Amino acid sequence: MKSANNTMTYQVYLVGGAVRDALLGLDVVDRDWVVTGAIPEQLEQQGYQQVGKQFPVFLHPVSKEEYALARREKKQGQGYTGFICDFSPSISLEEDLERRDLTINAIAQAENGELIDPFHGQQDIANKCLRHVSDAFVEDPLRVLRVARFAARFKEFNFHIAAETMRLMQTISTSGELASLSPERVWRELEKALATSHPLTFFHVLIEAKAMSYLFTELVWPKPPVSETQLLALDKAQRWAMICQHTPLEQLNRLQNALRCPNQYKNLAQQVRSFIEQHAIGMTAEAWQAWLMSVSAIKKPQAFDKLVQVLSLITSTQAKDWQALRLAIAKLNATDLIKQGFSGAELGEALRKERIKALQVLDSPLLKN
């Protein structure tokens, strides 16, 4: 492809996940491109917008897909940010592909459809193997999480991790480099893993890679493990709450603060663990009323629905029975009590008693006989 002023040509290649997913017969959602033989000014002249400060990545003026200049990386500092990048137009496509994590992610496609596969990624796709591209794999600690996440994503295809790649992951774990990862990076990989059909595989791989004690120090791994069949019916936040159910509340709070979990994940996991520690099936109507108020069952029905889906699985009860508790008190309001002259604190107490009465008359397996 020629530049705007026709003084230099450059080549554009589709790379990474788009090529891999197409070869696996999956829908291609995101497309990333690598440009060889170019300098930033050439792309800017054609309307590309540069984003990111660490290295030149450009957004296409129409599609808004990412185009990155081919680059070489040299490890200099610690952690996943300790690299010096070279974006010279003389850098070849193969040099750019060599810096990638796995062979299945190091395949490129030319504009004419030809596949460029210097590290035999197609063979590893056929063999269902997750294999590192080069020994430079150990220079980036984030790759331990990425490989675990890919193992979770492609579990349904029966992918396995090459023994030599697992050894390198263990080397990274014991090196102390995992400590350099930011909470945001760790959470991002975890959240993506939770979205796969086999999220537990992510943790199983980290256990084998000796990374769990460094990345999720406070997490008490469930034994026996959570059922993946159960997890399939849940969303990402619910899956996280199920995985954290055995972690004591104090530890859970430290874990989620360290990971900087989004509130929707954090609150749900806390509510699930709090019920396990402080409550039980067979409580009195008074205790159920207090719990329903503590989780804002009336004010936040959607959040309550997610909570009881998890708790019903953990306690082997029916979600409809939990919802019946909420419905019994949700239909009550303060209007009649106000007409009777109640106000202020007395109104609140009278409403509480009415809710308890409504729960007491329920024929519910959750209530104490």
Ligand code: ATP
Given for the second form:
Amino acid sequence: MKSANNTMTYQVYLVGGAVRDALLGLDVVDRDWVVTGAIPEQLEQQGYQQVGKQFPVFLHPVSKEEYALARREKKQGQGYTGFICDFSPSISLEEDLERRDLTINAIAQAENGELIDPFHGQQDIANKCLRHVSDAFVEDPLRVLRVARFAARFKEFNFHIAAETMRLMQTISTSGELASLSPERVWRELEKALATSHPLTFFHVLIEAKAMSYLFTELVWPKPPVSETQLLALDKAQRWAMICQHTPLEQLNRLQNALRCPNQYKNLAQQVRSFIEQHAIGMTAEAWQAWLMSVSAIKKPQAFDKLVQVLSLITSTQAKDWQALRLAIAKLNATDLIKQGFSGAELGEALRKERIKALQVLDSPLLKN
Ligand code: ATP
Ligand code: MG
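Please supply the corresponding structure for the form predicted in complex with the named molecule (the preceding block corresponds to the form predicted on its own).
Shown next: the complete complex, the earlier chain at its head.
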């Protein structure tokens, strides 16, 4: 490709996940590109828009896909910000590929379709092997989580982790560097892992890599383990709540705050755990009434739906029986009570009694007789 003034030429290659996923026969959603032999001004002249602050990453003027200048990284000090980055136009494609995490993620494809694969990623795809590219693997602790996530994502293809790569992951864990990862980076990997068809594999790999006690110190790993088949019927937030079910409430709060979990995840996991700690199947109508109100069952039917799906799995009960409790109280309305002259706190109390009565007359396996 020619630059604007025709003095310097640069090359563009497709890299990373898009090349890997195409070789695996998967649909490619996201495409990342690397550019060699260019300086930022050249790309800007062509209408690319710079987005990366730390690294020179550009958005294509039309496709808006990400184009990064080829770079070399050198570790300096702790954490991900402790990288010195060289992105001069003399950096070769091979040098850029060498700083990548896994060989299967270090394959590039030229515009003419030719694959450039100096670290034998294609062979590792054929052998179903997740293998680090170089010893520089240990320089970014996030790679422990990335490998665990790819193990979960590609479990369906029977991928395994190379023994030497697992040893490097254990080295990273015991170095204590995982503590330097930002909560956002950890959460992003965890959330992606929860979306895979083998979410538990992510945790099993982290356990083997000795990373759990550094990353999710507060999490009480479920024993006996949760069923993966059950998890697959659930969405990401529900899967997280299932995984957190054995973690005591206070610990769970610390865990979720440390991870800066989005509220939707946080609330569901909290509600599930607090039911386990503070409530029980077979409670009185009065206790059910209080619980239903505490989880906003009437006002938030969709969130309630998701909650009872998880709780019915955990308690081996039927979701429809939980829904029946909600329906019994949701159909009541205050109009009659208002006509009878109730208002304010008295109205609230009268409604509460009505709800308890409506629950008492239900023939529900969840209720104490
Ligand atoms: P996904 O399908 O989840 O997007 P991906 O491989 O495309 O997978 P990205 O996070 O989009 O993952 O990163 C693109 C590429 O950049 C990776 O394939 C890998 O080559 C490289 N990469 C990303 N993060 C790291 C990292 N922390 N260390 C080394 N290489 C990385
Ligand atoms: Mg990607």
